[in-house]
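Below you'll find only one chain, the form predicted on its own, shown as structure tokens.
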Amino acid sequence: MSLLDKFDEVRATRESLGPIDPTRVVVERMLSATRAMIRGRETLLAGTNNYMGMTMEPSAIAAGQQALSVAGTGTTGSRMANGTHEAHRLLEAELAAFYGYPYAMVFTTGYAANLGVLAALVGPGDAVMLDAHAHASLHDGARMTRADVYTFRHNDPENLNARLRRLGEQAKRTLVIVEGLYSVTGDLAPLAAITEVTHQHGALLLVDEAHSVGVIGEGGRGVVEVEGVLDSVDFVVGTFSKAFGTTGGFCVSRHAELNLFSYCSRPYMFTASPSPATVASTRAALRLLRDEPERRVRLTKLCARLLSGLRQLGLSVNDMPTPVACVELPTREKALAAWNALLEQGVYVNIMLPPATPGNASLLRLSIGAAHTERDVDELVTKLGAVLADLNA
């Protein structure tokens, strides 16, 4: 048997998609934070996670250009070698201040942040307790630690309590992991209850705010702020690739041990650090997220408009207006057809298929941002409604 034989299954999966291949969509040219040329057609972007429209923010672009001209194209090394610049330290200090925490650590990607934090925190003999809907990077990181890995029912503090109780003394060596805003379904974690249960058993809590930092909360600090648990969660991780419009990841904490992660977190130790331009643009975006709360107010109104429109189409949506909404289709074939029809209509959304979805559902995932307009939201709803009507005809 060859090492390449395993790709027979991958090839079969690809061929099962037929002529439609969502993984090969090419953005030919960006027109704005909300529009691009795809397949030679101007397309409304409603699946990019550009929640605050920061990718085309002039001040963030200018900051990146300035850093590029002064500090060069890259760091050429890890943070442990030659890859820590003064700008990295400043970004960490600004992130810590943003959350009101004493400690912060910056990683090259959000995926690396999750892997790196888990690698430092848990190992053989410890346990990880994951929400069943947690992101793939959290499941990957948990498996890589060689700790005992368990899951509890999505957003169910009572089930978490029962699972931790069964661990007995090991519960005190357990890291509970949840997301703030779940990236597929757009629902929020009941963090106050989860935090209370976690600490009752002597465990620690990590909250992944990748999709909620900058977006949720009066100050943009995510669901930890909304739920009033900023002072009690143990670790908050996040990414810069959503609301910040750049790339990278971070962890903030009230525990001084975060400063020691650089000596025992291999994803941190052996990955080249973020480029100077990326760090500069991220710092500029952070200032805007901190100083311009009206962006979140505008986004919240657009989210409410989207959810209202989806309800008028007879679709089931969340009560809390978040920038993520999902439409479930009865089969993967219908989901693929709907996704392709929308793209032909000049609307780009995400398609998510089993087995990588909650409940093995076939989903269209919609996401909007503060740079969208009411007209954009109405266009999305109108074209989605027409596509769904055609499918059901």
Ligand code: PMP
Given for the second form:
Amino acid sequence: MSLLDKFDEVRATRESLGPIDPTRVVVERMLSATRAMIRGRETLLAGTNNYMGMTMEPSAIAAGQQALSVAGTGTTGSRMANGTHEAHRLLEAELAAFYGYPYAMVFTTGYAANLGVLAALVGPGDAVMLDAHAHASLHDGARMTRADVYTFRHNDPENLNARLRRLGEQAKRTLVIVEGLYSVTGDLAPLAAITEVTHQHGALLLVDEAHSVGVIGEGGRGVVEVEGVLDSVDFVVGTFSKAFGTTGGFCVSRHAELNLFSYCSRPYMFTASPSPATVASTRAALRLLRDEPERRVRLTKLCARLLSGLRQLGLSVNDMPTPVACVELPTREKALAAWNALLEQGVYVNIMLPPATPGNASLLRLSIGAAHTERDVDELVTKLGAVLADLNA
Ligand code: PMP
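Moving on from the form predicted on its own, kindly provide the form predicted together with the named molecule as a structure.
What follows is the entire complex, opening with the chain shown before.
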């Protein structure tokens, strides 16, 4: 048995997809924040996380260009060595002020933020209690810590309560982890109830707002704002790769210990910091997310339009209008066929297949953003309806 033999399984999985490989789609050229050339055709992008249309925002582009010309292409080092520039510190101060927390920390990606925060907070003898639908980066981070890892039923505070009770004394050394907006199903966490249960047991709560920061809440502070728990959650993590339209990750907190993470978090210590252009564009995006709430009002209207269109197709959707919706197909073959047919018609969505999906369902994930128009949303719904009708015919 050689190291390479295990790739037989990977090869078999790849071959089971047949001629359609949704993991190898090439964006040949971006046309705007919502359209690109794919397979030589102009395509509506309804499967990105560009929720606030920031990737093509002139002020964010200009800030990045300016930083490139004055600070260069990269920092060439980690935050703890040569990689902390003044701009990183300013971004941290601005993020802290945005949330109204005293402490903030910037990471190179959202994935690294989750690994980094978990590495600092928990270790052997401690426990991590994850919502069953939590993102892979949270599961990976939890596993890395060598703490005991448990899950509770998705969005179920009562089940969380029972699971924490069963931990006994260890509950006080437990980090509960949930997301704000779930990225595949588009539903929101009942954070007020989850926060209460967590603290009743003396545990701490971390909320990953990757898909909700900048998107949800009047001030754009995510589900923690909507659920009124800004003052009580312990750690909020997020990414710049969605609403901010750049790359990077962050953690903000009311706990002063966050300032000590830099001394004990290996995923923070041993990777290069975000480039000057990335930080500059992120700061420009944060200003817009903070100062122009009307963008969220516009997005909410588009989300409601999408949900009502999907309902008219007879699909079951979430009650709360969020930019993410998913459509379940009866088999993986039908999901692949639907995904490909949509792309052939110039609409790009995501496909999610078992075993990486909630309930092992075969799903199409649709997402929209503030840069879409009402016509874009209607085009998405009409073409999806036609593809689903063809499949059922
Ligand atoms: N958390 C969640 C919930 C995510 O969905 C993602 C990425 N999709 C991440 C973290 C990782 O973020 P990044 O892409 O910035 O590494």
